[in-house]
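This document starts with one chain, in the form predicted alone, laid out as structure tokens.
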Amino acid sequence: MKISVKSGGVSAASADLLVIPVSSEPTKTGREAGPRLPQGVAGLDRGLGGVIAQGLASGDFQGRPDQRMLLYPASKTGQKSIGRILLLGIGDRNALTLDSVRRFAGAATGEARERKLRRLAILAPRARGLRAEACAGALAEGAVLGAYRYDRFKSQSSAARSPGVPTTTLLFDRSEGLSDLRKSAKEAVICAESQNIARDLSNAPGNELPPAGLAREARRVARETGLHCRVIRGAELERGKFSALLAVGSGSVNPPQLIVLEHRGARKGSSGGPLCLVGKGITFDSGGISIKPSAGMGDMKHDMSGAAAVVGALRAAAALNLPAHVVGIIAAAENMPSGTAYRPGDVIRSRSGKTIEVTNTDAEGRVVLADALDYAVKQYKPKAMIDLATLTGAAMIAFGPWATGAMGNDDALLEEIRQAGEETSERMCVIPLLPEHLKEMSSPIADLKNSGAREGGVSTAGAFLQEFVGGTPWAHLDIAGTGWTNRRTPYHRQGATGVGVRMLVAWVRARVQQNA
């Protein structure tokens, strides 16, 4: 998506669609203020025959949060065209942040989307306490987002009447520092655009992205940002033990596969392993023998957002070249019913060597995933390691779509995660993992059963992780309720959410201020 960042505030406008900010400011005694303006907004309108006043005084507008009202002015100001005005209520202007920057530029860029626009332009929100720069990011972050549609499997026909995607200009009122706007701006698309690739990634249904077409996609991703890629399949997974991940993926005629991305940013003589992204990829999950009932198991290809974001994550690191030596690690399968699948009541040797009775093949995540683990901390060595995973329901019904569950063995690592989360409006929960938790996990006939009892279903999963991790800083992040959504925002649609790329990036830049 085509951003581009002007100084002059509205007077520098030309557009299909001018997108204006309004807030709605309370009064001393509380109560509801008219709608306000924002600073040369006032000078526009009657260089177009008064049609915002207008607009205002009819009285249907106060400006609230989400509130809109498209006007169409009647003539041109200047040598700038303009052929419609949105006024979009932010609310009161003091209690503006980040997101609700986010929010104003997805609702704008979505705006223009419907209305198959092709120039959009949006005045920047001012208020107290918001630096330009941030809001910049934020601007280009909501509209890249707020644009984005899953339309691949749509026919030529349907394309052709599809909205296309708006050029879309940021306008400030400053001159100075524009440089650095343009900047933060050019940065927060690479973000948002990977996290639309995560988005692409999970949305894609599973017969177009088996395990196989994850790694293609991973390669592909490598090939245009400079990342190292490596795939381990077949005689080569047996090889290196991989027997929980083969397990899960032995069902199915796509077999699994171990995907290896690497972003080789530190400098030379850096002290210390890197830090490791490991994602979960099953690419569809039917739950195997212990099949999944009909309703709603279509939903089912959305099983490797983890890996998604790991991919969309990595793409960024490269893309913005940040500074360090970060590792991304997906554990890719299909857990399918077949003959040859895997069972209840199996015991598998995972590659660590720690042994696992399978009491429920619907939980094979936590069983790739412990594999991937391991190689992570064996093979890299690394200072910290985060996973994330679509691993339960439970995550769903305790956090519903608004936090990712967060635990793991590192105070100091948790909270850099729900700092990285507030940043970036993708919050996380931090939960304990407790002595209990394990010993549900325990098996009589095993090191480690697979599936434990309802109660604590988030904490007993991560409990299970951790046993794979050593001594490892390490967090997992459950993102079962926050990997996709049925709820309509004004940045996110319905399906991939593509949580967990922007703050993982947030995380890492943070790790490089603390070793600079």
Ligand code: BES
Contents of the next structure:
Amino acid sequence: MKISVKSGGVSAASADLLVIPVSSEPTKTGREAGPRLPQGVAGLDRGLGGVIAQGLASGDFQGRPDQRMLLYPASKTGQKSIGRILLLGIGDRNALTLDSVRRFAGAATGEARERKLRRLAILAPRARGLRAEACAGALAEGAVLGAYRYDRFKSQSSAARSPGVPTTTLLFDRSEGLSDLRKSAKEAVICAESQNIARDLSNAPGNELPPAGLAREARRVARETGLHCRVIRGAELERGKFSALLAVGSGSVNPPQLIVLEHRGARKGSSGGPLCLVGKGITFDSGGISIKPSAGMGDMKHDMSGAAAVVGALRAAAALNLPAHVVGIIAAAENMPSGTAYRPGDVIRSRSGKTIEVTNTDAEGRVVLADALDYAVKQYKPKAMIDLATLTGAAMIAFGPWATGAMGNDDALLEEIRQAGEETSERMCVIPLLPEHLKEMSSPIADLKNSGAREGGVSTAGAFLQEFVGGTPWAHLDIAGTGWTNRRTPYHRQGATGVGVRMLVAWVRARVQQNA
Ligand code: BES
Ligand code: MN
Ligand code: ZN
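Please supply the coordinates for the form predicted together with this ligand, as a counterpart to the form predicted alone shown previously.
So here's everything in the complex, that chain up top.
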């Protein structure tokens, strides 16, 4: 998406849609004092025949967060061509956060797309307490995320889609530091486009994106950004002893794949292993022989949202040229019931040598991750490792769409992740892993069983995974609740959220700075 940054505020605007942030500060007496227009807008309004003043005089619009008012300047007034003006409420200007800025821009591009408008201009809110560069980044992110649609299967789309994503200009008042604002916006576009690619992957139906399809997409992203990509499948998986991954995939005609993406961006002489990101890539989860109920089963096409986040994060790391060595590892398989499927009661000898009794074929994510984590640890000896997985319905119940469940074996790493989540508004909720959780996963006949009681389902799954990471500093993120949404917000639509990409990029960046 094309986003440019200009100085000169609204006086520089020429657009099909100009979006203006309008605040409403509370007064000392606690009453709402609003709506308040940003500097320079009153002047513009006079040139446009007073359409804004007239709109505000109606009393319909107070400038509350997410409130909207659309206005049409009379066509003959003003020298500048401004087709429509959207007043967008931002509430108390002193309480603005980066996420409210992101939401503001998402609402702007969403509106432009809905109305099929080609040229969009957004006046940047003057947010006290937020750095202008950070604001430019949040605006660009929100704009790219808010313009997202998953419409590739709409037949008339090529005609109806045009003009598609609007060309967007961000208008800032001041001209100092313009190059910094541009740099920040450009990087944010890369990051948000990577997140949209993750959304595309997660939204893709199971028939369109079986494990080999996911591998093909990973290769394409690698080719476009200069990542190294290697795919292990078939006999090579057998030779590599990926028996757990193979077991889960054995019920499907679409064979499993282990996908490795690598960004070798570390400066020469930097010490230690890479940062490893491991993703659950179940391209469709029917539950297998322990089949799921049919209601909502179709949503399980996104059971590869962990994998999608890994692809997105690696793409961003490469495109941003981050000076870090990052390896993404994806365990891709389709979980299907059939005459060749793995069964409840089976015992699998996983790659690590640990045996797993299958008590429920629907607890397949942890089984494929067992092999992927073991491979990551032994092949790459990572400094730190994060896995992302739509692992448990229990995480959805516990945290809803509002937070990702985070756990692991290293408090410092968990704190880094929590912080990266705060910074990017991809919130993390850190929960403990107790010895009792592991005990719940013990089997009478094997080293572990793959499903325990319903109680503490998020943590027992985490405790299972911990058995495969050895001493590697590791965190597990259960994105079952955050990877998919039915709630529309200014920058989310129904469907995949691409959660994890922003947070992971921020985390890798923080790591780079730590080492610098
Ligand atoms: N993919 C599901 C978890 C899931 C549920 C993700 C809802 C997103 C939304 C996972 O493979 C699964 O089926 N987990 C089981 C585990 C149980 C059998 C121990 C679950 O949570 O019910
Ligand atoms: Mn399952
Ligand atoms: Zn699953």
